[in-house]
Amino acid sequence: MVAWTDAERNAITSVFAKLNPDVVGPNALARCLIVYPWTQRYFSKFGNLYSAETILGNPMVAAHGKVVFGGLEMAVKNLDDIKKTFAPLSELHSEKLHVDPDNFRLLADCITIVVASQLGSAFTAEVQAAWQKFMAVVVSGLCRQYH
C-alpha cells in the first residue's frame, strides 16, 4: 500500500479533474506509439500505423487513448488500492496480450508529458512529483501479474 499525503493526493485529483480525456489519452497514446514504434506490434488491428500523421489520425488509435484514459480515472478514484483495482488488467496485458511490462513505464512517461504540456506553468516541480509517483504506483499494478 502506497502512503500518500494529503498535498500529493490533492495535486493528483486537482491534476486530473484538469484534464481532457479527449486530448489527453489519445495524444499519449499516439505518442507512445510514434516515439517507441515498437510498441505497435500490440496494435495490429488498427491498421495503418505508418507514419505520425496516420497514428494521430486513426480514429482506433483515440478510442484506446480514451480507454487508457479511463484507466486512469479509476486508480484515481481508487488511489488507496490501485494494486488490486488494476488486478484484472495486469491479468489481461499478462496472460491474454502478452504485452511487454516495460511498454506501460514508455506510455507513463508518454502520459506525463502530455499532461504537462496540457498544464504548462502548473505543472510545477511538486505537482510533478506527486504525479510521477502515481503514474509509478499505476505501472506497478499493470505490472502485478508479471511477477
The other form holds:
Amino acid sequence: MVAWTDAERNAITSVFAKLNPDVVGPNALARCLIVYPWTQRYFSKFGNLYSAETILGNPMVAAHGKVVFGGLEMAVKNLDDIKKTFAPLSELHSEKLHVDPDNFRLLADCITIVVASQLGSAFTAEVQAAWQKFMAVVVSGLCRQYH
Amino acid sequence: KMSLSAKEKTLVKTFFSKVSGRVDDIGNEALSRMLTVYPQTKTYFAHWQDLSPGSASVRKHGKTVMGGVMEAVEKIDNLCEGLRNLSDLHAFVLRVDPSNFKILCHCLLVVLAMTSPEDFSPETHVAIDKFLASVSLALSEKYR
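Mind pulling up the form predicted in complex with its partner chain next to the form predicted alone we just looked at?
What follows is the whole complex; the chain from before opens it.
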C-alpha cells in the first residue's frame, strides 16, 4: 500500500479541486496525441487526427479526455486504495484495449504539464513532487493487471 | 534519431527569444524542481553546501545550464558539432547518467508550461521536447 504524508494528501486534493474537468482532461489527451503522435494508434475510430488543430478541435478527443479525467477523480477519491480501485480499468486497458503501458507515462506527463500551466506558481516543487507521486501510483495501478 | 523540421526550429527559436529575459529564473526553477521531485539527482551535487531550492549554488548552476540551452538554440542546425565541448565535458568529466537528461528536460518543460502557458502550445511543446531530446543526445554522444 502507498504511504501518503498529510502534506502529500493535501497537495493532491487541493490541486485537484482547482482543476477544471472540461479543460484539463481534453487538453492533456490532445497534447499527448500531438506531442507523442504514435499514441494515435489507439484512436483510429476518432476520425480526423491529422494536425494539432484538428486534434484540438476533435469532439471525440475532448469527450475521451473527460473520461480520463473521471478516472483521475476516482483515484483522488480512493487515494488509499488506487490499486484495487483501478483493477477493472487495468484489465480493460490490457485485455480489451491492448494499450502499451509506456503510453500511460506519456499521458501522465502531459497531464502534469497541463496542470502546471493551469496552476502557475501555485504548482510549487513540493506540490509537483506530490502530484507526480500520485500520477506514478495511478500509472502503476493501470499497469497491474498486465501479464 | 529525431530531426527537427524547419517549422519546429522556428518554433523553438521564437519561444526562447520570447523568454530570453527570464532564462536565469527558468534555470533556477527547473533545477530546484529536479532536486526536489527527483531526489536521486542530488547525488551529483554532494559537493554543494546548500542544495535547497533557490540556493546560491542552485541559482548559479541553473544559469549555467540555461546558458547551454541557449547556446544549443543558436546551434540548432548542428547540435553534435556545436555542442562538442559540452559533450566532452559530460562524457569524460561529469559522467552524468543519461537518464537524468530526460528528468531535467521534463522539469524544464513543466517550468515553461507554468511560466508561459499562452505560448507553450502543443505544437511548441512537441518542438521543444524534440529539441531538448536532441540536445540530450548530443550531450551523450561521446559516452561510449
